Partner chain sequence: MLKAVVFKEWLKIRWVFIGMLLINFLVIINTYFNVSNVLKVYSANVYLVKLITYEILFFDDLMYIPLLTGILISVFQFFPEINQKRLKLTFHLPVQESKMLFQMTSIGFISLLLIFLFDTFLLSLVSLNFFPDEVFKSMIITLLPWFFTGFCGYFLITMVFIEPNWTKRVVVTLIGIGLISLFYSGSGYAKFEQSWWMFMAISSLFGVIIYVSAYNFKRGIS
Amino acid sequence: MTNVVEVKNLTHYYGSKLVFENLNFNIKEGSIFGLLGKNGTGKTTTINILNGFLKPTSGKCLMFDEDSYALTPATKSRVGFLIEGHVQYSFMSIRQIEKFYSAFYPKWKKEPYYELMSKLAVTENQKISKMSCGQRSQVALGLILAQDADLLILDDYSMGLDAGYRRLFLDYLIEYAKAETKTIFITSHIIQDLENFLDECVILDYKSVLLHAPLKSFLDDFKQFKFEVDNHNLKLEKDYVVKNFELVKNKATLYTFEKKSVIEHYLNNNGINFTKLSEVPMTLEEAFIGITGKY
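May I have the structure of the chain above on its own, in the form predicted together with the partner chain?
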């Protein structure tokens, strides 16, 4: 399988402030790739670099084997781009904006767009600026679907959308992704919707990568253990075993990729008295919070 996107040793600073260092990942053709992380961890920065709107401090991004900073018009036409906040030309009406974009994309299909628009209770002459946030997200989605791009880059598609619109958005994306060669690159800070959607993900923390794995293996391997301790001030530093640790009164939660036996051994070795050690299953969202921490 070929890689649609290749990110190599990407490092970026804003002035002297490090955003991330040595970011590496590839996105395979036909996959759905998620770039996850809390706000301010560099998701939009990555998207900007990928679309050629930011020159990285060092490292490289390739999109369809072209340096993302010097994309040719031909390559740009293969990429559908949803800007954070579903920004569009809001001074245009539903019909005008479709007419505008259709001039640029040879493979333009207006049917999916108008199909989506017909579900909104708006006329074709409605100006986008006079529409609700949810409706605007549908316009933006409709436009990239009509573009029939090979790669969709969606920057925080969930921003400002309530559950219904988020669901609707994903339903369309799933439909779109059924085609073998369509690739989706999505960033989000809301995770629960993506559980059955992503193939692979990268989780960013401030300045570093927390995880880079297929979603399934993350869900299978990342575990949560709960136990009780006497010491109410117990602190465990993050290391190769402990990915996160929380303590509320005497109830401890430990997140790890290790098996139960390893944890028992680890706790004993560190001289921690514990009782009632048990593994508790997690949803994707819980796992995400587990690995990124609540703060």
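Quick caveat, the model's predicted, so the values are computed rather than measured. C-alpha atoms forming the largest set that superposes within 1.5 Å between two forms make up the rigid core. Residue numbers count along the first chain shown, from 1. First, how it differs from the form predicted on its own.
When the rigid core is held fixed, the Cα atom of L71 travels less than 2 angstroms between the two forms. With the core held fixed between the two forms, Q224 has its Cα displaced by under 2 Å. Core-superposed comparison between the two forms: the C-alpha position of L198 differs by less than 2 Å.
Return the structure block for the form predicted on its own; the form predicted together with the partner chain was the one displayed.
Nothing else is written out below except the one chain.
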């Protein structure tokens, strides 16, 4: 399958501050790819490098086989970009903004835009300034879809959206992407909506990558074990078994990619008295917190 995006050994600093080092991933044509992480881990920086707005300290990004810092107009026309915050011309109406944008895109298809607007139950003369943040986000998405771009880049799409609008956003997006064989690259720090949406993900930590895997593999392989201990000061450092560890009074939670028998052996070898060891299923949000940590 063709790679639409290739990120190779990407390293970036802001002054002396390292954002990330040797970041590598590919995005396959027709897939939905998530770049996940807490605020400040480099998600928007990666997007800015990919779009050619920022030159990396080292490494490179390719988009449709072109260096992202030297994209041709033809390649740029294949990319739809939803900027963080859903910036729009608020003095325009729904119809005016569609007409304005259509002049810039030769492949413009207005039908997806107006279909989405109909779901919002707003009129064509409705001013953007009179709409809620959630409604404005749908206008932004509709304009992106109407561009008929091959790659959709959505930077923190969820900002300012309540649960209903986030669900509408993703439901419509996945339906459109599958019907039109589009590639989607999405960043977010709100995870719970993406469990049935993403094909593959990279999870960023500060300065490093915690995980790069198909989403299903991550959810199948990453595990949460709970147990009780008699040592209320027990600490377990991260290593090849322990990816994160929490202790509240005598209740311990250990996150790992290992199976139960390995955890039992590990705890015994470290002289830890434990009882009631059990694996507890996780949602994507819980797994994300488990691998990144709560703080």
